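There is one chain below, alone, in structure tokens, taken in the form predicted alone.
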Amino acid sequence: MSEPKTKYDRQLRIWGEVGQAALEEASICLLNCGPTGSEALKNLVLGGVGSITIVDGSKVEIGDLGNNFMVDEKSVGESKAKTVCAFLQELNDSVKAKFIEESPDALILSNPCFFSNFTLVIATQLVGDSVVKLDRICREANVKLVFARSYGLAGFVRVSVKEHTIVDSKPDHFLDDLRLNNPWPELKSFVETIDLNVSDPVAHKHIPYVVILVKMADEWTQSHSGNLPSTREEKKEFKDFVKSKMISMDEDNYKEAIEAAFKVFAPRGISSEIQQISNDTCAEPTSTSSDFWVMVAALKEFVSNEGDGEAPLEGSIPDMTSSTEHYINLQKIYLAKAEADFLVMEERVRNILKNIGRDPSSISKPTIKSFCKNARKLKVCRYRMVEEEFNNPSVTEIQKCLADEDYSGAMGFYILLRAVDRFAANYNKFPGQFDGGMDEDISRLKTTALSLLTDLGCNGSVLPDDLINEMCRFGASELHVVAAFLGGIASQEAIKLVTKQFIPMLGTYIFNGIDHKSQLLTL
């Protein structure tokens, strides 16, 4: 095994060398290397990311010492992001890092175009006009962002790309894609060729559960007008017929086909999500289209024509209790059905390439096959502007998470985290930071947050005392632990990001360490 192979052994195995290619390619921005910031970056660089830049115009002082582990006393009054780039640079060499000793917010202002040399940029403690401004700029330069912030005991991390689009999204729980109520004419000639009565019965114990369900689904179609089992009481007669096929009660085969009929009575064709994602106005190629729309309009004219509204075939079938003989003969009926599918969609992207005025090789044969795999599994992701969220949220989800007692906390937070910014903005200072005017803060935030729901259309709601008391004693402070754990979920939604596998977060994360809670809002 090569030594990046090795290196990175374990990562390699939930998102493979695709995915790792792609980090070692991705170049990441980081805003202010603080505790959250820093820790964020460190499980990226840890992960193979091909370079990293830090921007921190702060020095090191006394207090750095308490929360990050990235800064000694050796390092006081050095450059923070000299320090921390240092530091991090040493925990992986083959990672390529620089530093630019400057203050976020002025390099937000000064010199926006800077931001388009990054695949993504983690923005972390960054308060009001910076995060509306930074939005705009990277969704303009089409770079992904990754908001992070750790304030006392509460945070929150948020996701913002104009369009995140997901071949390999990974789902936790999906049916495997057998056709058994659909199958295609070889998977139909072959079922044909086993007979289900055989009298041996080390023979009959061995018949995959596949190609049992297959015959009975056909048997039931006969004999229900053509129809598969839909109701509650069909379902259960289904079974009851699959299971007087058993000549003995060790028959695992046939328990095996029990337990997976419900795959019989699955909806035939392309889900209601996949079904959106052809119908999307994104589907209709241009030459400015990416891939994933290209391969989109594809699989749209597949679905139509020789996928007979079926997605094209992944492939792959589960272990089963199964004679070698049927078994490896079922392999190859799904592998050459998976390979001829992958052929015709080859075809039509190449053909729509070529429309478009694009080179028709443009897009690769693993791409290709890859998208054909998961045709049933992409996904399209796209996030609100930060600003829309600032000046236009939803009222009726903010005044449903208040009234709630699961949520309140969580909506508390958000507000009160805007609320602060606002704070900071008209008094040159984060309440209850510095010593003394504890009970004038506490007040002052009162007032300033309930100002902000007025503004935000939520007349009459209030907040909690306890929680506005809290966050003043806060301070501003950036705790390691709530840091470390916020950097984490940031630097988990980057890699997803990165990567384009799993799915990313939709809303705004919250994190509330009083009652111990992780809660999305999309507002």
The other form holds:
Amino acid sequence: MSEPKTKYDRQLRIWGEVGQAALEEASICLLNCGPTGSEALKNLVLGGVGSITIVDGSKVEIGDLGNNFMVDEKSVGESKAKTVCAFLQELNDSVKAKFIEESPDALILSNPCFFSNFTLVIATQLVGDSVVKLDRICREANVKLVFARSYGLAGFVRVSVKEHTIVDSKPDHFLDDLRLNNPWPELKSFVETIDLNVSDPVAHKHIPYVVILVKMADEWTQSHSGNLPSTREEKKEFKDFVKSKMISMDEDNYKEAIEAAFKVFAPRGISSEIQQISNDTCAEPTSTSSDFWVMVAALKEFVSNEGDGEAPLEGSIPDMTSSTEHYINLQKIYLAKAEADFLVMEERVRNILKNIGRDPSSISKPTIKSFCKNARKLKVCRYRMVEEEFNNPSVTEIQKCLADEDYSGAMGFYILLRAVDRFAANYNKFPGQFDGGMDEDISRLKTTALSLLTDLGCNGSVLPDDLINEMCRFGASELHVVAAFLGGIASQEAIKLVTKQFIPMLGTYIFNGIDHKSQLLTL
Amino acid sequence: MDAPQSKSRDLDKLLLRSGNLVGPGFFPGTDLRDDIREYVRVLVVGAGGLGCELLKDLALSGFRNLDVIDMDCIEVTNLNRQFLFRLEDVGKPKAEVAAKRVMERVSGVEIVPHYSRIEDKELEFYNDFNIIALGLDSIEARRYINGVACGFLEYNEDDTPKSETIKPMVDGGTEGFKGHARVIVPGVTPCFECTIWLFPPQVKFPLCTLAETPRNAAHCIEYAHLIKWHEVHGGKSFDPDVPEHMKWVYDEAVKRAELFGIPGVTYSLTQGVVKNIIPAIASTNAIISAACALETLKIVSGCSKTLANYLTYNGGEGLHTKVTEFERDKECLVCGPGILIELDTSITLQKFIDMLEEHPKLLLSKASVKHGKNSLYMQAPPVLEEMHRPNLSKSLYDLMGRVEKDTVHVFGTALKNEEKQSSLTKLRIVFKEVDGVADMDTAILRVSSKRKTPL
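Requested next: the structure of the form predicted in complex with the partner chain (the form predicted alone having been shown above).
All chains and molecules follow, beginning with the one already shown.
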């Protein structure tokens, strides 16, 4: 059969054919192919990314043999980009691999248009100014950008995209959409056909908990002026009420009902996060709106009208103790409502498209269906430009983290990672880069770091001396294990951005390889 | 213009320079770097998703003497992440190909592959290594290695571990976007067994669901796999790697699903359920292995502080890493010292068993006694009880092979918080020499203490 597909089996089980197709269409540009960049790209090549272009002007040195798996003794003196490219091509021959022997810093200055060719750029080991410049270029060209830097036992990864919208966010834990707190007519009618007090004990313990809870919630509201349990006492009472219907201790369906009772008390309607997305300025559709925002506009209309405060029904139900017949019937009821909601949403989407001057069929059925299924889980990620963060970070966040035992290492490294670049700009080398003059470098780095803190508005803050010492000790080294870790994270973020599944990191991930108290900082 | 560069240009910064946030006993210098290269031996268990990455990471972290053990052969589905393997390697032993590939690329490193099961190696094999890095995919395998490594551990009189018997391990695990990396220093940090509760029980469907009230595709598949297969094939065992077997299960699952009106049975799902396939990608494996290799370097060299002691990682929903410092279970059956019991060499097994009932820390009645692999006495079943009964009148010292001290496990009913519970306890038996022939009834049983207090 198609053996490439078998090769990808283990990852298809995560992001499916749709995700894989997105990967195979993506073109990735890597800046600097030291170990950080090479390892990041390796993971993407193994995953079947469409094409890679490596930009690096350096030659392979003997020292590279100690930290980069993709170069070997034969390649010393050769172009590093060429060497790494050849290795990666061999890992997966369905990936188109190219290289450009040029310094990324120079390319950023001389040919910003170059970057518009790509889906995503992974920029590794860039220093100071180049970071800001590249960020501007990619923002302008609407190209996704991931930064990664390894520095001794420290480092960071940062995503920079103007806006990344996600439909298929696949959160780890998300409540099912059973509407026990707001059953619709067809569900109610179905529930009415089942008698909880059936005499046959086998039948009694095979009534699914959805039916039990809808019925009992209904009974409750009838005797409580139309209200569901809301206080702690009422909730306990309700659970006892359900428990009272058990005729023996081994009725799993009733045990499940008691455990799931909280779903009856859950607030109705859409979450505040979805509310926020619906009220976003982008939810006012215009001719340039992306498909995502067109569908959000339709969602907003749906919620206010047919949905009566609710999003389209997700449509699936979790497994539960039940006779096969009841379960299948219940499934059909949920699927039918989800389908009905979808048809309404589809109509609204097509109308909106018409109104903004677009072809009404330009958003496909499967796309709208997926949107409906995931309507409660939508995510919108927006990232500050690096320049903004550099000039205007959250001072309270910095101070808070520096004072917190679990965060001070990571925040210390964040400041120091910026301080070393300043140091390099002033002294033409990184602190501790060479073996002599360590004491002087330590004191200079300390001064640089303190002045940086002052510039950021954190005058009172202090960095632990031990950390400053360590930073000098690191001497701008690129250790393989740190590069592999951060390269791994960078590649993972790239996959999430390209497949538009799962949720990318929101913030700057600072790696702290001393005690592994790495943190995600939002500045 | 440039002086001849060192191959370990970057590592040298950590190994040759002193630092403040370092491990105890860190002596930076070329000796340290060279000692690691020459003398330190690391065993990598597993040459799969984690193992391949570990070998590369360790080879590029200054280690020159590596061994790798793996009983599997390369499959096509490995190729999306086990980067040392190519299509033409399918069918070959993972350990051998992995070793060869890394040695080809990193000159100077020696990797000895072992294409075998971890259980087939002598215990002393494992003792030859300074540290063991685990890239395993099952709880059983981890438990086994943990038992072996902790088995080397000896304790001093004051219950502190003897440092020369400590065999550290670094363990990693991944699933999809999630993973963990942990450091295990037997006798100091919790061992795998101490924190066995961390691992959630495997999902098993109730038999009645499979047999009577299936509701989803997985139920239909497991019915075919666990019930129907045996009905039709009798003694023949099901082999998920035989395509005909898998196809048979798939076809039967489809039939059952049609019968009950259940959608969703696909060949891919069938494989996933039957083989308990864990989705896997290169990036998570790379991340977790890197963390493990970094800790290996730190433990061996002391060049930085180590992870204390468990790192959890989740990269699907944003990015979360967390460090938790778990504590040892002092009464752990695997890594704990066991309750110290000093005995005279004359005491009989029967007397010993009687005394367990009165021992204040044990209060163990109806005890069965095991010494290593030998059962000395079993309370049940009757056949085995009868078989072991003659041992009761023999001296425990003789039954244990006349060693001065050793570990013994006792199993019985203990009184804990006024409740009777089944209990398995580890005991450290130490024999004291006795002058002349002692009366068995006055044999002295002492609780761990420096004073000699008669009963």
